[in-house]
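One chain follows as structure tokens, the form predicted on its own.
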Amino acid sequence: MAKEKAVKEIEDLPGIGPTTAEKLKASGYETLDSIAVAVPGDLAEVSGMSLEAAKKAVETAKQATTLEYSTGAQVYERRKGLGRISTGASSLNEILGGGVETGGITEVYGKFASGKTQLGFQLCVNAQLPRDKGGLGGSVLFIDTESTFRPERIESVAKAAGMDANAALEAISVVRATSSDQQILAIERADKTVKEKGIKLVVVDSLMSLFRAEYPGRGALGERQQKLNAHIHKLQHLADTYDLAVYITNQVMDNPAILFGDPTTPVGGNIVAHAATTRLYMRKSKEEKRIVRLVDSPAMPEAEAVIKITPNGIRD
């Protein structure tokens, strides 16, 4: 009697060959887990399989996948191994619990010229530093949706950190996205680049700019939020799978319902609010000073830090 083939990849499932597997992956079914929870009819539609073949593939995927349980103590031990990127300012590092951590999404929102992109540049440089100097010893993927990436700024920040400026720039892979579809594809296809180049930080500057431009009005809100939800979950998937940090900047609007106090509200609604592990609100103060408020974090209390943007980067 022939021994049954172990199911480890999508291609190992009954009725799924390389061509069908490519169709499934192109539609977002990239793992056995995603097949196990799929609706057979949806699989059949996107792959061209028969409904019966799709049902068999789903059932086989369920039997091949396992769900691991961990104790709180085990989770705590794993969290001790998370990396953190220094922001360049000790006060900001402190309210973040040591810096921008891997395995999660850090969102910074604020008005234009508040310093969101400048903090992103600092993280692009610091991520390349060794761990004992506040970095992760890795490369960077920068998704530029607003034409904000400035190599000159990276050069000055890198030199101030005692790094070779050209080497620092070579370690940053930049994608200029001019549509939300390009932005989504840049992240959907990032796995290969992350593995080949040792990416430890993904920057999206900014997350919502293209989505706001392409999906205006309430009529397009549902489609926009659905695409945005899948996009930001892929970012979290990258953070989990490769133990990297994700830094996203976000635009704001004035909430007319707030009559007293600061009406500044981040865009993106509840999808972005729930998806971001850590949320920071950055606003301008006098001269080069910026006030950064920790709005939401699963581990740290609300707090504020005062930083400044200098020619050498972010400082206390």
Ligand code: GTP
Given for the second form:
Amino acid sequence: MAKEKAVKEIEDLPGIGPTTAEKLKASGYETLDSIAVAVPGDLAEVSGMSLEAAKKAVETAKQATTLEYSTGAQVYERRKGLGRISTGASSLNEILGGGVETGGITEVYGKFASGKTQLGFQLCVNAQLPRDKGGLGGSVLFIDTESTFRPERIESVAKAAGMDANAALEAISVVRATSSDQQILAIERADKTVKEKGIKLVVVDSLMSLFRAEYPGRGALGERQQKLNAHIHKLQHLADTYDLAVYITNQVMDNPAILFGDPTTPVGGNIVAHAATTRLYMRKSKEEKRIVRLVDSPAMPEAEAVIKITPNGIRD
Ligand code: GTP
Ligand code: MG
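Please show me the structure of the same protein in the form predicted in complex with guanosine-5'-triphosphate (GTP), now that we have looked at it in the form predicted on its own.
Expanding to the full complex; the earlier chain stays at the top.
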């Protein structure tokens, strides 16, 4: 009997030649692990291989993968190495444990003009700064669903951060999405851009506006939530695979069930609530002041920071 070749890379799997491997990698299936947990139908769809071949590849990948267990101390060491993007305000960085973190989704919700987009712009600039200046030395993918991307504002914020404004704008890839399908596709197809451009921050501003407009009423809610769920999973997948930060903005509604206190509630339901690693609630205070409340975080306590939206960007 012929000796079986050790399976180390996805090219070693049965039925996966160089062309198929190329297609799989372009869709984010780069490792044996990613194949081992994949849905065969998805693999077949993105690569053009037959469903049978995809099933076989998944089975073989499952057998070939090994899981490594680590101690809590090792996890702690690794987490110290996670990247963080400064928000521009030290008080806000502090309640976040250093800034907006990579490997997860940070959501900011709040009423109109609360500053969600402005904070996004600041992160677009700061993500490009070197690590010792509060950045990740990376570029940015900005999904603009409300036509609120303002290069002139990026220009002023970048200049104030001591950067060349043109270079800062060049490092931001902007996709203007006018339907939820375009928004979904922009993220589905992001892998190639993320790799080629070294993207360290993905902004979706805003997550829900198109979904809300296109799926009005209770009847459409199931379908909407299903699409939304897949969309958010893909965002988390990007965050995990490329160790990048995902920043999403979200709209709010008044929850009639909350009789006392602030009824402001983010839209999108449980799917968004569970997917966001860190949730922030932003609200207007006097003049340029904004109050940011850390509502949900895996490691940091609930806390508030006061920030300002200045001509130079977000500051204490
Ligand atoms: P929606 O997208 O409408 O839900 O609001 P948002 O939360 O995204 O608000 P956004 O970030 O657009 O904040 C708007 C506020 O930022 C304005 O009311 C201004 O106070 C402030 N702002 C916007 N542009 C500038 C600017 O160029 N300079 C300064 N100093 N402030 C600005
Ligand atoms: Mg906005």
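Note that the structure is a prediction, hence the values are computed from the model and not measured. We call the rigid core the largest set of C-alpha positions that still match within 1.5 Å between the two forms. Positions refer to the first chain, counted from 1.
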Query raised in the report: Fitting the rigid core first, would the Cα of L13 be found 2 Å or more away between these two forms?
Result: yes
Rigid core fit then S70 CA moved by 2 Å or more between these two forms = yes
In degrees, the rigid-body rotation of the smaller part relative to the larger between these two forms is 21
Shift of the Cα of L43 between these two forms with the rigid core overlaid, in Å, rounds to 8.7
